[in-house]
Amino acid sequence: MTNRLVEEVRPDPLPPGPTAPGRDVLQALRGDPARRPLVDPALAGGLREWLEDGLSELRLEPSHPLILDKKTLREAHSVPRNQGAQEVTHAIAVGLIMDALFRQLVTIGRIHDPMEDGLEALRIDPRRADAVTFIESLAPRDRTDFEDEVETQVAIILSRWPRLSPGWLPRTQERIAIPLVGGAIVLVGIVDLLIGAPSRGRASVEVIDVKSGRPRLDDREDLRYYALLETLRSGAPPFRVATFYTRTGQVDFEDIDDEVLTCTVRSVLSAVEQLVGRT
């Protein structure tokens, strides 16, 4: 299983031209296309029975779906906490504005005013309310060190982020469900970018996952979930799953075997059954 920092990745072929800022990047987004493992067909279909199986023998109830996302997913494993809305912090509402941002940049291909451009993707959002109430509350000088922030963050991502072809078909803030035992429990996740088409040859998908903060060990077992959830969903697993922290310009990424899928399995299984043992 392979997994580090783009930092350790060496110089790559690719020719200059106006990916360069980027080389180093895309070749940690693509790897070795000759590597990336053969896609089995009879293991999205275990993986889904094991899931089946074991979430059957929990006392479940189908009229209130358990929804289970990377978040509910963490806290299973930890200290109960209370679990009231979340209050937006400055670092909360950079990360808002840098994903709305993220994805301007892969849609459109460009960025013209950070914060009225970030600004007016949170106001179409009614979920997010809140935070472009936040952001609009801030005092001057708070306002000044909040916009420093996004700006140099943007400036990192165009100096960073490469442009993808169209070919490689990327989506962004990918909304993802599984239904299991009968809808009784339900896994959502929204991934940030997916690039590549499920195939049944070699594993041609990548989920990639864009961080405003410093890198955390929660980081790879959120897109481990995802790499699961993408399995689920397509039949075929992620070759690789990615982190791209906007705040340094590096990318972290794993590439996904059977051992991470079947780990995150067990992952599942002993969240719900936290979950269920709690209500």
The other form holds:
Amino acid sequence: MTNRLVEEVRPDPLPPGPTAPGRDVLQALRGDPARRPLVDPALAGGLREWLEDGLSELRLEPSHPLILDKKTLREAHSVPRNQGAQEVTHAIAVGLIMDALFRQLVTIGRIHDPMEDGLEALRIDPRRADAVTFIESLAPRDRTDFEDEVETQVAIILSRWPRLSPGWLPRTQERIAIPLVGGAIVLVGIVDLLIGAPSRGRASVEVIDVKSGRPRLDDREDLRYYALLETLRSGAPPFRVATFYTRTGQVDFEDIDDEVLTCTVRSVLSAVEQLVGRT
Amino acid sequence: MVGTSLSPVVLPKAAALTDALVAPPSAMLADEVVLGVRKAFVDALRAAAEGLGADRLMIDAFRIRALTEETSRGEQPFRWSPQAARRSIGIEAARACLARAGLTPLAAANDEVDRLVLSHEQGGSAAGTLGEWLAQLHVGARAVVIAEAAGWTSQLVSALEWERLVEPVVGANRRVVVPDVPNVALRMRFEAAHRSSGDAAKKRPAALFLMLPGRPASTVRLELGLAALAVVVDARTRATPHRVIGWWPQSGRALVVPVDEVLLRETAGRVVAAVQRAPRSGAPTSAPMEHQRPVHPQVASRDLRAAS
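Output the structure of the form predicted in complex with the partner chain; the preceding block shows the form predicted alone.
Following is the full complex, with the preceding chain placed first.
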């Protein structure tokens, strides 16, 4: 297992020259293709069986499937909070805007007007209506602070994020849904960015999460959960997972191996047990 | 039998899906069986459709599912959204990728959106079309549409080993009006069709490939059966489906359903039930239509292994 925090804060763009912007970020994201592990064809099936066996011992109702995402699982061991819709805060709104702008950069290669581009991306999604309302109703001074933060983070992205080869098949906001125990439990996730063609025997995909806030210990757990979902979905684990922090330009990555995935299975089973016991 | 699930752990997945698509038919429906199913279906549908308005009722997978899940469609008029647009753009982008080696899904989706916008701006698309909708979107919103379409295209292009398919049809989304029942149409939708080699002048067995969102529902067999039934009913097709493969990339699930008389009759029964349940004043929803276009395997060859 490799755990590393790379990339120091680098507020200024890389100097012109033979070193392309974000080359070191790219190296952290892609690693050495020759070192990517061969896929154990029995691994995904084994993980799935382990989950199925563990979950089948719980009292579940297939007619009312439990839909579990990273946040639900993360909070399973904490005191339950209000189960209603999450209230939009300054941090959440920044995160949503930055997710949209990151997606735009990967998709069309440019950002014109950060606030306008980001808001329009949110406006087209009815689920983001609350965030749009929140941003549009900010007091002038708060709105200025908000815009400053977004523009600062965009400047960091533009200076740090590398240009990806389209041949790596970058997929943004990729949805994954893994039904288990006859559909009584569904593990879901939306991955900010997946790169790499589907595996043909060697691990080939990387999972990337984008965070606009400060690094947290839970960030790694989120990535491991996504790694498990991708393994169950595709039959092959990602070779690496990474978080790109838009407020610093840092990349935190972890190579994925059997140990990481088996620990995550235990964590998911434990969280579901807590949740089912609570319902 | 519901169908055969492909193992979710076989790699490469595209090889397993293609194996299922190109495998020779285990059994072919006799012409008299097809004719019998079609006649019984049309007779039952004609009776069920009495009292429906003149507006055409579209039977699609959602209506089949709604019968079981007691969900309500709400009969809301169709509106473009990134999710509604991704397949229309993605099919054209996938065709371009399969025809031009080196073209990637992301570039192809960008190109297709540019083409639609340009076509609209030059007066080539009518009100309410995808081109018009895209043209009035701000760059931020348009990027969301392209991203959705590029993701969809990537999933389709990497789902199969296309070079192994014979005269593949890439994408079909047509309304099949049932003969003698003009106010009911079946949605014929699939992402790919592979026809076994043979005499081009005769009907040839075809395997259909559907790429579907989310995860398989309890009505999956009938939803896949609807694609086969629509082909059987459509007088324009010269192929008889013998197998339907459903692929859910979001969940990694695949299901192979052989097309037999039981499947067609069960599906026909469900369609009739959906028509009986439809509001008598029901207004149809409209959705984008695409036309099937063959992509020849000689130009469809593309090595995705180099893309890692």
